[in-house]
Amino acid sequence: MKQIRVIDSHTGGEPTRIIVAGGPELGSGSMVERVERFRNDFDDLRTAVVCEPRGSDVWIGGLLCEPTEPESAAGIIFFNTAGYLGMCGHGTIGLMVTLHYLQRIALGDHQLETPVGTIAVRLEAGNRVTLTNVPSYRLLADVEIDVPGVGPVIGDVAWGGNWFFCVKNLAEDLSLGNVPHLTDLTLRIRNQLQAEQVTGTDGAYIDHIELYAAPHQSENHSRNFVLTPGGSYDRSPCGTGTSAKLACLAAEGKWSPGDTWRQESVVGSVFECSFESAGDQVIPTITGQAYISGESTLILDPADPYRTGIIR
């Protein structure tokens, strides 16, 4: 039987878990061919992590991997139960609590490798990272399409480290009691981007729909709704998401580098975040909060005819 060590952590709400002993061997390359080499050989181990009857729609998963450079903490690949993951902003901050959980870091700054590029990330007391993500930006503007059964609608298409549709004049009741419809309209959204040919860079798939409403804090700026890949919600702010919307924020001018932007997600939870600019980019910065929820072994039994997950 196959054993597969992980730690559960939760960053706002949202699940990661981090694979720490037992996952595939995949060299010692680039975090690029490393995630290409996760993914046409040893996919089904991402599958029995993430996917029921071990996890659900709602996990991120990670494979802690050893980093190409040695001043770095870790390299990781994110993942889920759609697939593969650029980066992940919740994930990252869980990350960097397992480490130190671990004891594999102390409180201070360090590099993680993704297959995205390397980000800087500060650990601090409290359960407190902040990250540096990758540089974001805007890729095309107020996009209208039309939606079977909702109509029209207009939104952004922006890079965070993920691909995003920032929707802009749908207004919705961003409360958990609403969580189905609001589900059910994000995925609507995400199928007409698809069969409209709206897309990323070079072809991308754009498989996380934004969606924006008045905070139900006072000292929040924003709150918002974000469908992810695997068609469940994320229950953090969305370090990536996040970064998409300041990316926004700053092609119109409506945000200042260096200001404190607090966003507030669908259960309440808060990433504080700001931004410098880079050109016709932006360097957002994400702090937040994870707490370990979980450390066990998974156990996958060869006469199990679902120990690669339940596949969709």
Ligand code: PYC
Contents of the next structure:
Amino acid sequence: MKQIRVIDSHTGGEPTRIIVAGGPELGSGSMVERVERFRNDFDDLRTAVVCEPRGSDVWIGGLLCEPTEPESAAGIIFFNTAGYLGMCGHGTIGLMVTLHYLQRIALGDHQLETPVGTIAVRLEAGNRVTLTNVPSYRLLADVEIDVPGVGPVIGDVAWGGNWFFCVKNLAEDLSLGNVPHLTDLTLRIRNQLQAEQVTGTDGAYIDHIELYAAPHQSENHSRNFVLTPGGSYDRSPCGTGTSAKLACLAAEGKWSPGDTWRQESVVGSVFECSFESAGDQVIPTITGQAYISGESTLILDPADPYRTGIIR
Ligand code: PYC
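The structure above corresponds to the form predicted on its own; please give the structure of the form predicted together with the named molecule next.
Entire complex below, previous chain first.
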């Protein structure tokens, strides 16, 4: 029986499952080479960890790796039921709290290696984590697509460690009771972006769609709904999505460097964010809290026909 040891946490309601033992050996290459090795040779381990029956579309998994640089606390490869993620904001916050729970890191400043770059992270008391994300930018402004059953939808294409379509012209009720409609709407938008060949750089598939509305709590600046690659929605305000949003706000001159943007999620959890300008990009910082929610050993029984998950 194969055994995989995992620690679960959630960040603003969005779960993260970190593989801390029993994961694949990916060698000592760059993080990009390791994610390719994971994808090509060990993808059934990804599906075993996050797909049903052990997981579901809401889960983000992370494989903890030895870092390539001695000054880094860890390397991390994030993944979900659809594939691999460049970066994950809520997952990084969960990872830091997990490393602290394992007594592998102390409170203070650290760095983490991801396939899209090395990021700085600070762990504070109270499970509070601030991450300085990869440079984020708006690629395309005011893209209009004609979504079947919806009509014209206008949005910006932006990078925040993953690709996002940040919708600008829809006024939807972003409440939990409306999740089935919001999911259907954002799936239609994503399909239409693909049909009209609207992509990120080098034809990259835009797998995250963000809707915005006024916050429910007056101290916040915005509420969002974020469709994630597996077709679920982010319970947290989405670290990479809020980085993309900040890049769009900066490009439009609607938010100033250093000012705090409080992004509320569809479940009401909040990230405090800001950015520094770096030419036509921004360097976002995202602060949130995570809590450990479980520690377990996954068992892959060779006799179990679904040991590597239910694959769609
Ligand atoms: O927080 O960056 C994020 C994220 C991406 C997908 C789910 N959460």
